[in-house]
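Only one chain is given next, in structure tokens, and it is the form predicted alone.
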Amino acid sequence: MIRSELIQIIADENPHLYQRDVERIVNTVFEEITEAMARGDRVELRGFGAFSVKKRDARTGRNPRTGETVDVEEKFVPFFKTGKLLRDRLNGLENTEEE
């Protein structure tokens, strides 16, 4: 899926809600999500999973096609990991948890 199915699904699923404020609130939400990832913050959606930052440190890498060996700078990598619903989910198993 992507963005724009995203803000079509949502905005059929809410016909009291215009598509250009559907979109807003999509765009916001991503937004939201990337500023806090950059500050290095983790965002945490329960039942779905978790965005963070991991740092990858400096390291000598090698050039696959030559052989020759390179330095690669540290750097920061966006991370998901998944909420235990949605694993549970995607595995077919239905809500286990108790209520």
The other form holds:
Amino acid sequence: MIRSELIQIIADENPHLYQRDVERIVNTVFEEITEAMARGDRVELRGFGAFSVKKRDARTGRNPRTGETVDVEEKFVPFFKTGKLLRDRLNGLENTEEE
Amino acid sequence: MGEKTLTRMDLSEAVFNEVGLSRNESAQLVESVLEHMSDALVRGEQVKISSFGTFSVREKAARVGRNPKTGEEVPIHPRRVLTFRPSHLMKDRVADGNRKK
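Structure of the form predicted in complex with the partner chain (previous: the form predicted alone):
The next block holds the full complex; its first chain is the one shown before.
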């Protein structure tokens, strides 16, 4: 499934909405999540999962081709942890308790 | 960092501010986005959101695990796990936004 298919499914389910509004709605959801993480905030969507930012410490890396050492600065990376309900659903356990 | 935790409510509020819908309908639409993504993943499909990232389902083989506290061996059954790979755009935005000034 890609973004445009997701938009199409939701547009089909909501014939009273303009397609362009459904597009804005779907885009807003993903944009809000990205913006939150860019600020260092977490986004917790119970049952689905949680987006957070993890810090990777500075380290001395090595260029695998030349063997040369390089200093890698500390950096922040996006991280997603699957929610319990979705994890259970992926494994065929439909009616389990919400986390 | 990690100042705040956003929830469905914050996403609904953003949708409410973006489009002229009721708060209730905005909340339902956010839910609908998450549900359709979940359903696709449960069917084993990949969910690829351009400029955001890709969710994929991976099959994990059975293995023998160990309770780290008791040292006891426990069988871990084969299972399906979800992985999220952020897009380059998201990685860059998160790295830039959190970089120490």
